[in-house]
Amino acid sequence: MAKYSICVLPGDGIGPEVVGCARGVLDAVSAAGGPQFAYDEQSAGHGTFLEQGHAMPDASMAAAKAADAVFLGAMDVAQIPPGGGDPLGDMRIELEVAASVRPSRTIPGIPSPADDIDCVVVREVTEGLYSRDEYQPDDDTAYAIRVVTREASRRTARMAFEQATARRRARGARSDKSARVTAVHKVGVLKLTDGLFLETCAEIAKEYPDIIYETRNIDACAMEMVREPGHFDVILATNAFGDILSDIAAGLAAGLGLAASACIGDRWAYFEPVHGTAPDIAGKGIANPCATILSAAMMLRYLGEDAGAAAVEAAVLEVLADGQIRTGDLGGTAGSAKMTEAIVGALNL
């Protein structure tokens, strides 16, 4: 029976609760003859900064170089000075992920703006307008540089060639919809980085013929997706772009409450929820955790655990589509327990 190191990381707000009902989930499928979990908790975030003055202490880093996989709460990060610790970009410098991988899909029972959409955004996280250099030279002027890689732009495609065909295994052939790759840029005004990376991304889509490969501009694509979702498979983007577009695409489709993602590299990978640490309603009970349980799920499937990752997909799909059981933000009543408890029940393994 297999068994794998967890770093965990709780976070700020609701990130310890819906983290909790997480390995709730988790814990019910090793109890069901899944594999086994050994957590190693560690502190990063906030409220981490305000404890040590640091939000990203050295053990914390080196936990999660350590462990199989990385899994977090949500966190506050906007709240930390600068020189104060960034949790999430230091994790992305440091675990050398390739790209952040996040699906959006519409969710039966579950109003959306879009019944069709079913696409993942896979977004470069280590550089772009992202890249953390920025200067003032005088009180009325700043700068923020803006970075663009080969290698980073190779990793990035890759992935997201490698997540199309993925996808278009677990459809099958009984499926219509092509896999596809677009990626998305402003090579009008951004002549050089834009244009390095769309250079990059037509090298990478020649490795996979059987893809189809297209461009879009970012604000075209931002209005396709709202006119026509259903069209897109795998958007591939800078960082800035692509944390904007995956929001859209969120936000079409089940909202943040739902929303999962993963940043993946060649050794380390770290998982969490889209959504907030939402102070206003922290320690009572109340969150929606499935964003974090479908994060866990996503988790799982990098493990190589894929008959757990969709058990657990499975299981938060039922529990919503059945709709009897529902935390607040999606029109029921029900608090964190109460949903996590409805999801292990659910569970079929």
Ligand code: ATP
The other form holds:
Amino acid sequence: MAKYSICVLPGDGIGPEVVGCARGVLDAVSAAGGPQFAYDEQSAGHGTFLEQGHAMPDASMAAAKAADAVFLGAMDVAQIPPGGGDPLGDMRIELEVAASVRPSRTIPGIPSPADDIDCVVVREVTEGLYSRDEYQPDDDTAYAIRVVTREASRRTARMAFEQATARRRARGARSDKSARVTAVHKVGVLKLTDGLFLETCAEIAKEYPDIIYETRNIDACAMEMVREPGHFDVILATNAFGDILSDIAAGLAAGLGLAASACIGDRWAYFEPVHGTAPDIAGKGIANPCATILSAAMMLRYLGEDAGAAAVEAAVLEVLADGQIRTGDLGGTAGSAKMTEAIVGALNL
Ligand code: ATP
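Return one more block: the form predicted in complex with the named molecule, after the form predicted alone shown previously.
And the full complex, kicking off with our chain again.
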């Protein structure tokens, strides 16, 4: 029986609640004969900063590096003052994350603005406009440095093409959706940075001749995502553009309560829901646990546990489609525990 070590960082707000729900589902997968998990729960986030003076203590980072995968709740990073630590930013660097992967799709039974979106945004997460390299030479002027390197672009592009390959395999031969990677840019303005990004993406594309490769200006891409969401399969983007497009995709699909994500590198990876700490509902036991449970399914797939991942995803979809048990954000009255119980009940392993 496979056994994996999982470093768990519950974080702030609803983080610990939704992580607890996802662990309940993973435990049910184990109990049904699936893989076993050894959890190492560690502290990180704003609460950790208040208690320990740093939001990502060395012990937590060491535990993250020692584990087979890292599983996060949510962290109130906006509240952490400069110098207090940046758990997500630090992990992206220390865990050598190649890209963030955020799938969005229409879910049967859940009303959404788009009825045929099924895409994944693969986004570079260590540089670009979020390089954190800013300066202000005087009171009236401030600069942010947009950094694009060939190495990070190459890693992100490869992740995009690998996602397109895996998605096509998962869809099967009967699907009429094309395997496609759309690289997003504004090269007419950002001639050097996006020039380098596109040049690198085109090089990687040559290694995947059976996947359609195309490019779009960021503005045109945003509009086309709204008008013709079904066109997109894998969207490949630099940091800030990808950040915005992945929220458009989540909004067009089933919304934040169902949006899962992963940050994956060659040696390490961490998994987390897209939503934040939701302080307005924290501690009430009413948070929608599905985004975190779907993030756990992404973690299972990363660990090579495809059957477990598919079973968890199917259970979530079944409960959502059935519609009787739903949290408040989806128009229901169930709490997090009841929704989790229903998902565990629907697991078929
Ligand atoms: P943060 O500063 O940590 O990003 P936020 O409240 O600004 O927190 P989110 O946490 O993403 O941003 O929440 C945005 C809105 O969506 C809030 O009203 C929140 O209650 C709701 N929300 C987010 N996640 C969930 C969830 N899992 N279940 C139900 N509602 C949620």
